[in-house]
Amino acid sequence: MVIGDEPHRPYDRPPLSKEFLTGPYDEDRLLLRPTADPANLDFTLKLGRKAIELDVEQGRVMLDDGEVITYEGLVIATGAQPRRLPASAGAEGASGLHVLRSLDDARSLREDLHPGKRVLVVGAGFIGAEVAASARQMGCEVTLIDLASAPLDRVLDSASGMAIADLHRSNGVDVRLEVALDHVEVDEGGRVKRSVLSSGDVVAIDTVVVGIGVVPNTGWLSGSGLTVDDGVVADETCLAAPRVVVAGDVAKWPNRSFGGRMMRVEQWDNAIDQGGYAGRRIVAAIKGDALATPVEPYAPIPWFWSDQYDRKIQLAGMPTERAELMQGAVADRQFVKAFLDEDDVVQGVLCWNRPRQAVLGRQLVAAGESVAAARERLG
């Protein structure tokens, strides 16, 4: 049995800031097997049901229309949902203003992006760069605010994170750093249609998108006895309790290729694997199968990837506080960098337009090659 709070078939996430955003997929291209029936895949969809409460001793779940359901096993996939605006930003429940995390999300901004459009972007992060660049591409008007010194600077180095800046105002977005929104004013109809910035400045506006990160979805869980701390935290196998364990952006575990470093990874590519990964970890504790059992922990190399405009941003394994410089130039906005730690060790490869380094930068993760090596494989 399957149990998902929205009413859409299992859908594909990653399109919505960009394909589905710009016109080039409908939502029937983004269906996950869109021709299956889940008849003849033996399980029960239970689409539009919120899971709101968690019984680890007694193995059940209660659903948000009453329903209480027991299980053997359980996987908790329960994502994140995004940060809101304040209140005392002003916008609340105004109209014209948008976060992007759903298929409906994406339909109703969709539906604001026109040509003409003035479109403010509050984060420069993956999500708000994306839709930066999307809106751009569609005709709008765009500023893009972020309150750090460069865009993704809890990601990459100040230099890269600069790049992304320079990409976006070299197509025409208005990019703004060391700024916050203050407040947004709205019309008498109830449109926001101002936004007053932290600096003091007045930005005029018909559409704002807010891309401030993210929050585990673990409300649901107070009170189960499973630990909550930014994520639902599980062994290195992604168990969380007997019976229990979890998978995609709720889960917070050990990953071992980073020495047991605790992580949580909001990325599709790591939510696919460890589905798959926790799917037959759930097996294993229900059968006390020790065949089934996975002979590894979960210790994958994170994987990410962004399209921006003609640019495609890879970003492997976990970025550092040191980079070094591979190939190509920065300014050229094609190159290719690795992070090492303290030992000179690789522990991320961050590649612009460079696909087959970054599919090599993986496997240098991976391996734990030094630097030298990485000169050798990626210069």
Second form
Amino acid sequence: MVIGDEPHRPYDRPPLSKEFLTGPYDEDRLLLRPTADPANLDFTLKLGRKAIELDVEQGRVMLDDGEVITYEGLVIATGAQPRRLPASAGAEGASGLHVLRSLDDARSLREDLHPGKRVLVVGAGFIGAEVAASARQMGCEVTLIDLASAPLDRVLDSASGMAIADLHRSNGVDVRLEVALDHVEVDEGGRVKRSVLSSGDVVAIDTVVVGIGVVPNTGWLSGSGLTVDDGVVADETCLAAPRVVVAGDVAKWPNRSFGGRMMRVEQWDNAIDQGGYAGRRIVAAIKGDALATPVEPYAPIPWFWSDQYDRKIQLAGMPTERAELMQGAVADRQFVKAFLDEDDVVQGVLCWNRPRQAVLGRQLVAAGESVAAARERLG
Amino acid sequence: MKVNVDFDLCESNAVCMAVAPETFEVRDDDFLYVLNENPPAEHHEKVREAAERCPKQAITLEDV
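Follow the form predicted alone with the form predicted in complex with its partner chain, if you could.
Below: every chain and molecule of the assembly, starting with the one above.
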């Protein structure tokens, strides 16, 4: 049985910030397994229903309509939700204010992206940067702001982050860094009209998109006894309790490929891999003594990409403070960089319009290769 | 099994190459090459996974 709080059939999220906003994809194009007949699946799909409480001892999940589901094995994959502006921003409930996570969010945002409309994007992470690019493609006037000194500062070195800023500027986006949104002013009709930045600057707007990160959906687990710390904490096999495993954006687990570092990965590729792993893991847990069954740890090399304008930006592995150029030039926006640890072992590989090197880079990270091997294979 | 790629949809994300390198290769020109359009039986499972995971759903498979 699969329970989900959205009313829609399962769909693919990455196009929501890109092809769905700019037009080429309609909703049918987003569906996973579009030809599958929901009545013919060999599992029950409960849509539009929310889990509100978990009893690990009894093996029971309570739903929002009062139904109680008893389980032998449970996979927690409740994902995350967008972080909202603080109440002090004064924009709560205003029309023209958006976040982007779900199909409903994207439907609503799409209505507001018309040529000439003035769009403020708060946060230059993946969602913010992709929405800024899509809004430009739709002919909007776009301002992109971020608190950090460079876009994508959680995942890129500053030189590569500044290359993102340059990419947006050369496509006509007004990029402003080290600045926050102080508050939003609303017109008589309840629609956003002006934004005041922490610098004191005022930007006239028709639409605001807030992309300031996500918060894992763990509220329903308070009182469950599971450990929650920016995600549901699990062991290196994704097991959070004897018959409970975690997967996707909500999962936090030690990744042995990176010295057991606690990770929570918000990427599409990991959601697929970890979901498959979680399914196998829970079957092992149900069949055998959960803690005694030997299971290979889940130790992936994370891999993500982001499409902005005509650039495909891919990162395999994890960024570090030490970045070394392997080929190309940052100024040309086509390059490969390796991220190294203090022993010159490759921890991550960043590729701009170099997809082949992203695959090779992921193999280098998995094999624990040094910078010399990376130069040879990626140069 | 016959492998077809819709090159109008393909964006060279190289997911297929990561899953099934015997069959799919993205080269330095950033284009995808199908190394074997009729992969042998031992590669079928990986090729099916590659087709399922393609973010653009650009790979289709025919039984022959």
